[in-house]
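Next up is one chain by itself, shown in structure tokens, the form predicted alone.
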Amino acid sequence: MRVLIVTAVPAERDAVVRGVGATAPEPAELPVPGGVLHRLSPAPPTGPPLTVDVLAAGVGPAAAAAGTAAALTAAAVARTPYDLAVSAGIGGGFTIAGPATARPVAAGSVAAGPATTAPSTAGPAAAPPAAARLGSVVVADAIVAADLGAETPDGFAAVTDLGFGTVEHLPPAPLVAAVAEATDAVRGTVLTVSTVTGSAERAAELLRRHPRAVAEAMEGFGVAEAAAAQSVPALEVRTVSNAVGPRDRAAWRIGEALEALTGAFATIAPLLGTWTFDPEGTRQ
């Protein structure tokens, strides 16, 4: 099992390395186009050998896509392809949501389904996800480009509404469920944005358009898009450092979120060692 974990900045990379490295020797540093891989080989409890490469690719979806694509391509050329790509780091959580009935629901939206059901096939009667509190772990069951599209007289139109591309990638549902259970994580949509939300109005608008959103960050869709181009399944794991909405730096808990990220990957790494994937990204 070979896993590529992509973060934005070195502090996130180091937090992930500390977590994965809890059961591994010191990481090796390997130069790749566009960065340096930190390679770890933790001993899985069962299953095939596990290799985890961690890369800080830069901030934003473009940097994340470029770094991920370069690492995936280098591995494929070397005939050591990755089985899974993971976008990891800290992010903003939709922490202000109240009870499920208080979350805004857009007309025609689809609510959350069972743990093993992708969002696009969920039943309309299911409740939206819980709010992601500061310091909590979030696992994406949908990775969505929230601001990829166009402003129109009728409001925002996603690029898919314009007849182009995609705005959503769905991680393997069984893996999402297993990781969420192991880390006591909130599951839901994680939004990728190029401009971080800084107002209550925009936070409310994002929730109106994406009622299952639990967090926003800047890299997940880039990682997932690059992975999809090479038929590699993708996952996104975040820990919440701040609330999505008005920027209040005094309320940010970056240190605590990084510690939570380390703890999450200390739990996730042994789990990944028990998984293999078929070409459809499902567990064998």
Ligand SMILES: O=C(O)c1cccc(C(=O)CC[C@H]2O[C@@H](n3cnc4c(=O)[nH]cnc43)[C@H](O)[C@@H]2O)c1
Second form
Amino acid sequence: MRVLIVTAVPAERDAVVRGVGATAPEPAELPVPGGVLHRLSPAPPTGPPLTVDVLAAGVGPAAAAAGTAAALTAAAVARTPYDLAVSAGIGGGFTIAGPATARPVAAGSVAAGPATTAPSTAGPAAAPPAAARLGSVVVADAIVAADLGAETPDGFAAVTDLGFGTVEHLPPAPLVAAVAEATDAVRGTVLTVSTVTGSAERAAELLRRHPRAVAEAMEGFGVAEAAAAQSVPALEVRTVSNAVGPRDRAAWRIGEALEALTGAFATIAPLLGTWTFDPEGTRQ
Ligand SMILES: O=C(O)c1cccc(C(=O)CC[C@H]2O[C@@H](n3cnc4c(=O)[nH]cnc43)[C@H](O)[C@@H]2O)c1
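Based on the form predicted alone presented above, generate the structure block for the form predicted in complex with this ligand.
Next comes the full complex, this chain leading.
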């Protein structure tokens, strides 16, 4: 099993490396076009060998897509293709749970505490999931480009409404379920935005358009789009550093979120070691 994990910044990469590396020696550093892979080969307790490469590709969907495409292509050309691409890092959490119609937006404050796990049967069409609180782990069951489209007199139109491309990628459901259950994560839609939300109004608008959104970040769709172009499944794992809403950078709990990211990947790495996919993405 070969897994590519893509973060935005080196601090996130290092947090992931610490988590995966709990059972591995020091990472080797391998150059790829435009970046450096940190390669870890943790020994899974059973099953086939696991290679995990972690890449800090930069902030935003374009940098994420470029870095992911470069790493996937280099691996494919070397005849050692990846089986899975993971977008990982910190993110903003939609901190209030409940049905879309009764889902007010947090006005800047984040309720600390353990994550509430969404029902294990929840899929993209199910009821809105639980709140993604500070420090909680979020696993995307849908990776959605939230601002890829056009403003029209009738409001926002996604590129798909205009007849182009895609705005959503769905990670393999069995893998999402296994990773979310193992990490006690909130499961739901993770939005990819090019502009960090900075107002209650914008947060409310995003939730109105995406009632199952649990978090926003800036790279997931880029990773997933690059992976889809090479028929590689994608996953997105975030830990919540701040509430989506009025901008209050001083309230971001980056250290806590990075620690949670390390903890999440210490749990996820052994799972990946035993994971294989069939063409439908179901577990074998
Ligand atoms: O300043 C630091 O020490 C530091 C350490 C690790 C990460 C950062 C970042 O600023 C990472 C930016 C990254 O975080 C995602 N993110 C986090 N919160 C949000 C949000 O509310 N809305 C959108 N994105 C968010 C995003 O993916 C950025 O790439 C700093």
